[in-house]
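Just the one chain here, laid out as structure tokens, in the form predicted alone.
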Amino acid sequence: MKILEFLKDKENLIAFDNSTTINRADVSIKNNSLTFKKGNEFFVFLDNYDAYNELEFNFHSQQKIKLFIIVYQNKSIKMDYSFNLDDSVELEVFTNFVSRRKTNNISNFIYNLKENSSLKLLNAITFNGNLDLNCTVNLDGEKSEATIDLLNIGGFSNKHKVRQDVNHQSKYTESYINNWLISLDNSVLDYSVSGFIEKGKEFSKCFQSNKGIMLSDSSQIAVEPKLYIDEYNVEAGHGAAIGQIDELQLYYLLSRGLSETEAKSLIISGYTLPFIDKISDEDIRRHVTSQSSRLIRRKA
């Protein structure tokens, strides 16, 4: 197992490949199921792991946990991940997909939240290859809430297809989705973002924001934001702003003495920094900054 260098000294590290499990954390692991007993910060590293093709994460009531998940691979993988939050759980999840070579990844994430539980989800996507990512959040209990922040940088001829669905299945539930998308070279980013509020699930809130920038004439970003609402007494809204670098912004920065490369990098940082600043672990933050800069520097 080749654990990334900056993860090796993490105290609460859980690492898997198809033959070995490393567990330095206070977590019960049985086959494909992890139950978190105590502690507040864990790092999960998956090295070409698809032994069961699924992993289940379980959190007891009143827990407050930060979870950093890094998927590292050099072969095609299909995995299902499920997260079950009991009442009054506060969970922060960071996910990052890293590929050693161009390959394929199909990942399905399902989050089930009971009453008064909250989810903060950070997805960093700099994947080299074809990624099919499906994220479903079920707000099953009253006053449960989810905030999803995603940064996707696509380069070369990579194709990333992402589906985000939030199901408001109780009253007083809230969801917020913020996507920052950057497409370079011949990459294609294809997004479907949906919020569902059933009849009778009043006093709920559902908002979506999608911002994208294309850095070449052959790059593509497609976003389809959707709201399916069958209740009047709710708050909801969605939007998408996709385009190339604003020539007026670029001209203004050039007129202030910046080179074209510096000006473009500054504009692009407006898409990356709001996400990166949300990452609480310094090592993970440097890891994502390095990945992002390496891709963007090629184009800017």
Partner chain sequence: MTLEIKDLFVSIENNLILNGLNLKVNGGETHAIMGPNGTGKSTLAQVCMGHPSYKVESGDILLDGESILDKSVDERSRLGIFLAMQNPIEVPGVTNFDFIKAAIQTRMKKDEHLRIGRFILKFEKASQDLKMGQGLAHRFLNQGFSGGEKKRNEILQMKMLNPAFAFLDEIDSGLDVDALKLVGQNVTELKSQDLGLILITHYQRLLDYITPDYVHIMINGKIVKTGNLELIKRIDQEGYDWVKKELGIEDEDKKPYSLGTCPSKH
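Switch from the form predicted alone to the form predicted together with its partner chain and give that structure.
Below you will find a single chain and nothing else.
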């Protein structure tokens, strides 16, 4: 197994490939099921791992955990993941897919939350290849809440198809989705973002915001925001702002002598900053920054 450089020295590292498992953390692993014991920060590295069974992450009551998941692949991969949060869990999950050559990735993530649990998801998508990502959040318990922040930079002629579903299945549940989408070259970002609030699940809140910049004439971003709400006593809303790079900002930087490439890459980096600032681990933050600036600088 070849662990990526920036993860090599991490304590609490758990790494899988199809034949071996490395477990430097206090986590029990049985039949593809991980149960977290002591510790609050873990790094999970998957090297071309495509188990037939889903990979299951279990968190028990009151745990407060940060999980950084890095998937590395140089062949096409299909994987299912599930995360089960007992009551009053505070979980933060970072995910990122890395591939050095163009491959396909199909991933299904399911998060199940019991009462009073909170989930913070940070998805950094800079994947070189076609991606089919499904992310389902089930707010099963009362007062459970999820915040999803997602940065997607599509380059080359990659197609990234992403589906985010949040199911509000109890009262007082809250969800907030913020997507920052950047399409370069001929890439296509195709998003379906849905919030479901069933009848009787009152006092729930469901919000989403989708922002996007298309950098070339052949770049594409499509977002289909949906709110299915069958309950009167809730708060919900969505905002979308998808367009070209801000002309005035570009002109201002050009007027100080920056080339178009430099100016665009500064503006786009600035645009990604609110997302990148949310990444608490410095190595991971640097990894995402370098991945995104490599994409942006190449073809701003």
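Numbering follows the first chain given and starts at 1. What you see is a predicted model; the values in this text were computed from it and never measured. Here the rigid core means the biggest group of C-alpha atoms that line up within 1.5 Å when the two forms are laid on top of each other.
(message) Please determine whether the C-alpha atom of Gly270 is displaced by 2 Å or more between the two forms following superposition on the rigid core.
(response) Result for Gly270: yes, a 2 Å-plus shift.
(message) My question is whether Asn53 is one of the residues whose C-alpha shifts by 2 Å or more between the two forms, given a fit on the rigid core.
(response) Yes, its C-alpha moves 2 Å or more.
(message) Relative to the superposed core, report the C-alpha shift of Tyr252 between the two forms in angstrom.
(response) With the cores aligned, its C-alpha sits 3.2 Å away.
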